[in-house]
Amino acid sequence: MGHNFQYDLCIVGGAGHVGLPLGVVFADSGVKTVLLDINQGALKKIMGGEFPFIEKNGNTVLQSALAKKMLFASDSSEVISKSKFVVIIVGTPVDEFLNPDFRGITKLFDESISHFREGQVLILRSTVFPGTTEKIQKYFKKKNIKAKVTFCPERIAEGYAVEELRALPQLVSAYDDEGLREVTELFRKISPKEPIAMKPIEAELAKLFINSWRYIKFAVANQFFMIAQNNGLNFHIIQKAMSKDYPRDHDLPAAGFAAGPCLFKDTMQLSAFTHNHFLIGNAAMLVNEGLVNHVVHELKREFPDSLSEKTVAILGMAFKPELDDPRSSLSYKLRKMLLMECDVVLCTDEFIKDPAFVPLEVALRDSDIVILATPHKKYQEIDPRKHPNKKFVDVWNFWKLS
């Protein structure tokens, strides 16, 4: 694909949740791809045909790409200069003050700029604060490096990236027609859906809008849940009545802990971009983060004199069911709050390995209160009716307790 390049594609951060599925799908589609990452243990596992985290059908596609000899791995930044397309999996997270943090992406380019050269196409893939792509383009121009800077955001559901990369249209943007043509042709190789062309600032906002919209919808459900519960009513009965055979309300999600590495962060980035005038987004953050406080408050109200003597078990520490990713999971906020209110807090998870966690059977046996934080399928086997002396808390309505 690339003239005078050893690789068609280099993915910086290629062993992670965004970079690895992307690299594997491209390699399996005939694009010679190198994964660049400092995590040597993960790279070794990948080149042995195994994903270092849960990804549906990931191992199958990975092994296919390896068999085709189209996937490679390296921990040396030198592979950047040997690649026609360079995908950067570094975004702009938010700091403790909920403002965008540019240190990671600035540090990366300061350290790697000497490896870029004329004729390359840089693809920013992770969510960035609006205007970041333009800043990077000016940075390259200042350094007199004639590489094309583009922004083509990912918008996959973690754990299902391999499937969705091949099924969803890609958003592509660039500052010139040639750069746009090149990234469009690249992404055509992995999906039959025609890529959607935009201006970089439009693509940056589209990604933030997508995640903020999801976060707001979860907040609406969680707010309704708390309103119903505060009035002694069952939200799930009301929700079912709202949506049954009524298509206009089918998009109302279930109540539950809305978290993870993207939704909260991107909503706060959009808030910062609007100079804190994104009032709906700010309210969504207060509601979603506040659901944990609500759960603890309800326990304090039910056990006003004895909660401090109780042992509480938290089932599920991942931010999402059937995954092994703990990043930004509200289960950890719940644990922190319960440690101040209860005698003992036991944590368990079906996928996350942590020596501080206990097996599920121990959590059920030794607890007075059981809180379902992450509804892994395994927990469907639990029948709360067989534990009449325990209090079960299930905001998801997973067990259909009422």
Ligand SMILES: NC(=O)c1ccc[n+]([C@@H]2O[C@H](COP(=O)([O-])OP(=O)(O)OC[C@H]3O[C@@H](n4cnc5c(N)ncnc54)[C@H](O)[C@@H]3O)[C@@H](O)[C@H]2O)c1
Contents of the next structure:
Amino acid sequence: MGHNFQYDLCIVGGAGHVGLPLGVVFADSGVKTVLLDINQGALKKIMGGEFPFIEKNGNTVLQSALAKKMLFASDSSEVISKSKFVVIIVGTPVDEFLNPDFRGITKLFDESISHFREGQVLILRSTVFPGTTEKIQKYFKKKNIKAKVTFCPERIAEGYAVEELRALPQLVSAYDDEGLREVTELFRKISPKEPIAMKPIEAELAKLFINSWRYIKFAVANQFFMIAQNNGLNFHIIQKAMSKDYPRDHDLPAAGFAAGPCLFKDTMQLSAFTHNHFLIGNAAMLVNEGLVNHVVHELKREFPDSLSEKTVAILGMAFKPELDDPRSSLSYKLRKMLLMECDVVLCTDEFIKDPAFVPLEVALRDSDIVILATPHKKYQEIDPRKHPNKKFVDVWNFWKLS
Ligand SMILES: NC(=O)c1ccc[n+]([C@@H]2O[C@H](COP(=O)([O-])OP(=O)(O)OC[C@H]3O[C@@H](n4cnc5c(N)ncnc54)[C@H](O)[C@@H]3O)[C@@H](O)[C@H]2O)c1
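Having seen the form predicted on its own, could you now give me the structure of the form predicted together with the named molecule?
So here's everything in the complex, that chain up top.
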């Protein structure tokens, strides 16, 4: 790329769900990329041509990048100083009190600051608490490090990053024209969509608004679902009628468990940023998390004397269909609650390997109640009508029972 660095790009956290697809897409587009990660097992798998988690078309693009000799891996932070651009994916997760936790990102910079120098461009990629980019910019200044600090948030849907990185416009932000020009040119290499320039604080907020908006939309559907059910009505019939030939309601999502490592966290991040005055965000959290309580409560109502003797099967433990990612999945909250109320709770998943889970056939055979928690495609093969003695719970309307 016309500079004196061994690598064009270093991705810190390069074996993860955000870092790996990004690195692979850059490398396949001719950007010499090194993945830096502490997970040696994952790096080994990646250099053997295999993603350590499910990613649509991931292996094809990974193998193409490796064949072009554009993708490298390392567990030594030395590679940071050998790279023109450095992407950092460590964010500011919310702690148990729903406040942002800066320990991870502070530790990372304390440990790696000596590897940065003039001529480099730092790209913060993880979703962060607004103001974090400026804090890091000031930290670099204090340490007299002249690398440019930029913030370019990741906006992909997990599992579909390889496709989306090539199709979505990037949000790019920096503190001067030179930094902005450099990141814009870099991202032009992977997508024909022109990057969108903003101030760092605007880009930080844009990312939080994006995720909170999605989380709130799910909450609206879930709240409507619960209102209908609490009144003995079927929400799916109402929703179908609302949106049939009525385009203004087409954006109302299906009811369902809304979770995962980002939406809840980022909504709470925005809540903390507004000093807990993000009322609609807090309400969305209570509604989305409350759907699990609602499901359990409905079962208690239906089986007031016998729920404690029942075996319940939870179908799907991943936070999203067709993926193997259990992080912040509501299936685990459901399991916790059911363990208090039922005799036995059986868990099954098509993609997550866990010795505590049972095969689907066993879950179906041995249960009195079946709860569809994650609508993996495989579960379409189940026909609840063929099991008249079992109770099926399907908030998604996946089996179109109504
Ligand atoms: N998952 C998504 O779809 C998504 C989308 C947008 C933003 N984000 C944000 O991206 C961040 C990371 O999410 P993720 O899903 O990629 O997480 P992940 O756990 O899949 O990946 C993180 C990676 O970083 C590595 N790592 C941790 N500490 C390290 C260190 N000190 N040095 C080098 N490597 C280190 C881990 O081994 C892991 O491979 C989160 O803050 C999240 O909010 C995620």
